[in-house]
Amino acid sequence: MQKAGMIAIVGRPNAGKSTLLNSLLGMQLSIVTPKAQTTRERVLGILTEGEGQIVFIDTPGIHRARDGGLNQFMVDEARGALEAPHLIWYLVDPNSALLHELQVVELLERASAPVILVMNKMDQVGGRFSADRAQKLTEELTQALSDRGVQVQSTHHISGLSQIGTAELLKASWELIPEGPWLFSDPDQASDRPTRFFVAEKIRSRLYYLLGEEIPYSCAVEIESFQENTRPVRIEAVIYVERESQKGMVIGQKGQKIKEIGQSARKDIEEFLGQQIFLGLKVKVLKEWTSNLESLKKIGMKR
């Protein structure tokens, strides 16, 4: 009998959901970066094995966010993919605090799936944090859940980038999964979203890779064409900055920065796509996209 079930990945800003997605799925699905709020939207993730089938959802780090504009758009995003999971995984940096997390046990309360509390990082003991304060958390938001009538089926401390304890959780999970088909029908299929999201998504990490502490997150992508009847395949994207003096950072003196985001991203891209590409990249001006529901839209970001 098949089963298949959604998980949603839920946590703050940092806390390693995507790195733990990529790790389940093999592969480089989420962009990840050293920056928090890197993921900007709900992206799937299909685990299938056997004849189970997971589909994942990664959201956006919950933060307080103010009306309208992107970071409201993200906390949305985030917000939507609680709205029907059969289980959660409710995923937390050791290095936090109770006081920290509360906006996230506040959106649980709100959920009808049970939730799994994931301990994640536990690789980083000994440095950053030590077993002590991870257990004291780990005690803190199962009891922060339970008074708002949430209840935590499992708690699980894992390490998403080094992969201990991630088989356990995995197994944990897939007792909660229902019988059922699967959700989608070919066992190869990675995730709900066309090659160009990729793509766009593979350019803006090298944004943040590349650029100052602020600038990447005045910059969203679009892929304007995409030719892959062509050899090499050819892809022409537009990186769009809310100010000209950001502009000019991305392109750089002579060129040279946009030429230095191009040459690596394109070989992200080569990489993902597993043949030769031509990336042509300009820079545009969208004044203040970043508050403004329209420009979300026209840069697809507005479902």
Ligand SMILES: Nc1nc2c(ncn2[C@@H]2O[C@H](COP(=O)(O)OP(=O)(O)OP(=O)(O)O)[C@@H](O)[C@H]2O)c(=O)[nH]1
The other form holds:
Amino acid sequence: MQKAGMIAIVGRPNAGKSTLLNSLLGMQLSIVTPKAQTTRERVLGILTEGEGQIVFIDTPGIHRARDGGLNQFMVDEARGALEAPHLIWYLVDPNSALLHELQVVELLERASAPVILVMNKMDQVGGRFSADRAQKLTEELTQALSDRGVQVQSTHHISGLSQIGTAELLKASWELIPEGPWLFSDPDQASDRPTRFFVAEKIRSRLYYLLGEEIPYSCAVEIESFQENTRPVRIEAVIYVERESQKGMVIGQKGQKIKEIGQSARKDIEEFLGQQIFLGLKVKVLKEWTSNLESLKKIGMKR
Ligand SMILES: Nc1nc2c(ncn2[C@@H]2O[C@H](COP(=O)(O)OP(=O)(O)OP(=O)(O)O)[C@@H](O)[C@H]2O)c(=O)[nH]1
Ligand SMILES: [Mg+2]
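Coords for the form predicted together with the ligand, given the form predicted alone:
Let us now look at the entire complex, which starts with that chain.
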């Protein structure tokens, strides 16, 4: 008998949601960077094992967002993921504060699926935070959720990065997945997203590593063409920035920066696709696109 269910992975920005998803799937599916607010759209990751299938929903970090722009779109993406799952994993960085976590707690109040509280990054206990701190935050969150009528099903202390406690978390979760037909019939399918989405994401992730603090938040990547039948595969992409001044920063002196971005993105994409590619990058200004829902739609961010 087949088993299938959806698990939404939610939490504050930088809690380690995408890292955990990748570690469970055994592949670099969803992009991970050291900067907060990396994931912008929901990404499904499909784990098919024997007769069972879990469809994970990776989500953008929940934060306070101004109305009408990219940040609202991101929080809406996370909120939307809470509508249908069989189970919710609420990921927490133990170094976080209750006050910040309350934004997540408020959203969970309206969700109907059971919640597993997951304290992540436990490989850093004794370093970035103490065991006492992790324990105190666990208790505070359990109480805050319970005060709002959300019963925590169980609590797990894990490290997605070091794969500590992840097998136990998965085992406990399988027990809550109902019998039913798979949601995706091909056991080899890893996501609902097309290859070109992930290619754009790989390029975007390079921007977080190679550009200054703020600029990546003003950047979006769109694939203009993807010619699979040429050898090497030929990919042309546009990096959108919000202002003319940012264009120069992405291109760099004598084009040095864009060259560096292109080279490192190409390596990443080649590893992902398992074949050589040619990558052409252009930089264009789409004025103030992050504060404008219409512009977001234009570059493919819509539901
Ligand atoms: N030490 C440690 N670092 C981790 C762990 N999980 C994630 N990280 C790091 O935390 C940072 C953020 O990880 P992500 O997986 O991008 O976090 P996220 O929750 O998806 O973040 P957003 O997409 O911005 O909401 C990266 O630098 C990761 O390497 C962990 O278990 N241990
Ligand atoms: Mg993420």
